[in-house]
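Single chain ahead, written as structure tokens, the form predicted alone.
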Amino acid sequence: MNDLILHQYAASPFSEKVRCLLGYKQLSYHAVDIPVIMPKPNLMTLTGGYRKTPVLQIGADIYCDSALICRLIDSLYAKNSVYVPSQMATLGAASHWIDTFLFKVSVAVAFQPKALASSDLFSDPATAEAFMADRADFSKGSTALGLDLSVALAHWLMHMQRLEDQLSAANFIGGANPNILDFSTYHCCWFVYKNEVLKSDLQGFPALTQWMERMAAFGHGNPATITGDTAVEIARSNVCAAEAKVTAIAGEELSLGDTVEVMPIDYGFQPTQGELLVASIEELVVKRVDPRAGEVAVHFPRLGFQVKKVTE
């Protein structure tokens, strides 16, 4: 069963990265609109605690983190692949830098005072307070998202100018055709420049502007909205497809069936606990049983995540 279910919300930048890829691949899929802030009961039922957005579901298999989601989509629908086999180390390192450091910079730029002044989210004091409290809890114990605008803006403008220079000579960062760096970079630029107050800042970057228009033209594919309750029922009525396999990495003491916790290493320190089903050089999969969803397999990439054996 390859029916894709994307758990997302409209303003989520990492969701936009995946939506854009789905558009490029011209795929049909189901979409679940999740709340912007907690509580997210249906999502937590499926992930067991992981709360970053988006999450992709295929039956009873739940895929966390946009990097893993994009690789999965590309492997299932390989036509017009955005991964060049001979460049995987370069693409992996560069896209991770974009999804972490450049995203951190983009958050500071997107949430600068003049942008917040025109934001619907921050126009209502109660809504703004709830959002800020939610994000404070989300990033508790981490400094991965905090960066002063005075520091971030110089980094942002430097990279925008580099993109401008490169895109003046090619339609995409990947050259004649887009690769994963285009989709990772696009979601950061979209996050900043979708704000009308900041959109005028693009005037100094005409090639970047045209590239963003080319990326936006891919659209979002053909989504059909379903409810979170329906997605949970789909998980319950299916069987996990992940095949059990544990390949120990040097220094790790993990065995098939161990009770483990998996969570990000940057922020969002809400662990998913369950039975270790897969541990490879690229992926971690935890099997868990939920009263509503039944048995599900929750997939995480190795890069950017940590796994810890739980001892009684």
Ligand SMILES: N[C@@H](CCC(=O)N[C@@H](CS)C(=O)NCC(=O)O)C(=O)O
The other form holds:
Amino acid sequence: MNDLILHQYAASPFSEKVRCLLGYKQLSYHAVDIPVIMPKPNLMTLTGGYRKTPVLQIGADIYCDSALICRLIDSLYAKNSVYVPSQMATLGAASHWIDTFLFKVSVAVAFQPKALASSDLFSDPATAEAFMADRADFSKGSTALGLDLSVALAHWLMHMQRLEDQLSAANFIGGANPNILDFSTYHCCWFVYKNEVLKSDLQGFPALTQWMERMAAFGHGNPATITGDTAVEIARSNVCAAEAKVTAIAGEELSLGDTVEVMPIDYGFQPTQGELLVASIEELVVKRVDPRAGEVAVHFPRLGFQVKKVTE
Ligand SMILES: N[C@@H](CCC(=O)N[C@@H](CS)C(=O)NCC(=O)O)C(=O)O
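Next, give the form predicted in complex with the ligand, keeping in mind that what was shown is the form predicted alone.
Full assembly next; the chain just shown is listed first.
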């Protein structure tokens, strides 16, 4: 099997979700440190437009979105699975709520005025200004990430109290062992409480604090850093593994080989254009040819993405 290559950066919460899962599974993998803000030339070479973090690469196959990445890692390394086959509707719905709504709440809480000075993303005025300008462009046309702090704090505290109650009775949200909800929830809590100024807010939540320590103890597995250029070279020297499959879905008139655009439905409206290779119930895959990376297959989950036929 080809190596896993995680394109990520240290401060990224969704990367932390994947790193924590890689730690839980005790995996060795390659990691590419991508820039926190645009431009991200090597990442764009691989994804063809999608710019969110993280992205996973296996040879010439590129996987977008942490939900798809976690499912893939878990299916490749199935020991101690974090998915319960008989609860996929529940786990899918709950983890989506955490990765969208709770994440939006966590952004407002993590970036509240009293916390900004201690945030690693706001280390100096020039970095902070560049970060804010980049994220304004990133979320252009979307309201999915904006929430007033007063609204966010009340929602955040409500969920932290619920977690405290639940984690007083079991080691993990999943019970005796973690499931995907632990990893999704952990990245939001990590995002907020890694800031020294906000860490003291955890004092009223001892069970939550211990659970965070348990999650952190999984570590990040064994990452070996490679450059973005090397990752592009790996894509070029491999052949895509994705197999063509287009399932007829009511209301969607797509055929194998159609030129399509795929992009998120919430924020980060940067589309990836290519030839449709897979449109199944769970996944969309487009094949594209890049001057540097050669032929790559870019994978997206159905949940949270839209696909549109491109007609010239
Ligand atoms: N649904 C996506 C969300 C990813 C996301 O919003 N990532 C943030 C960083 S944690 C991001 O892309 N920020 C802009 C950037 O990194 O350029 C996923 O699960 O991977």
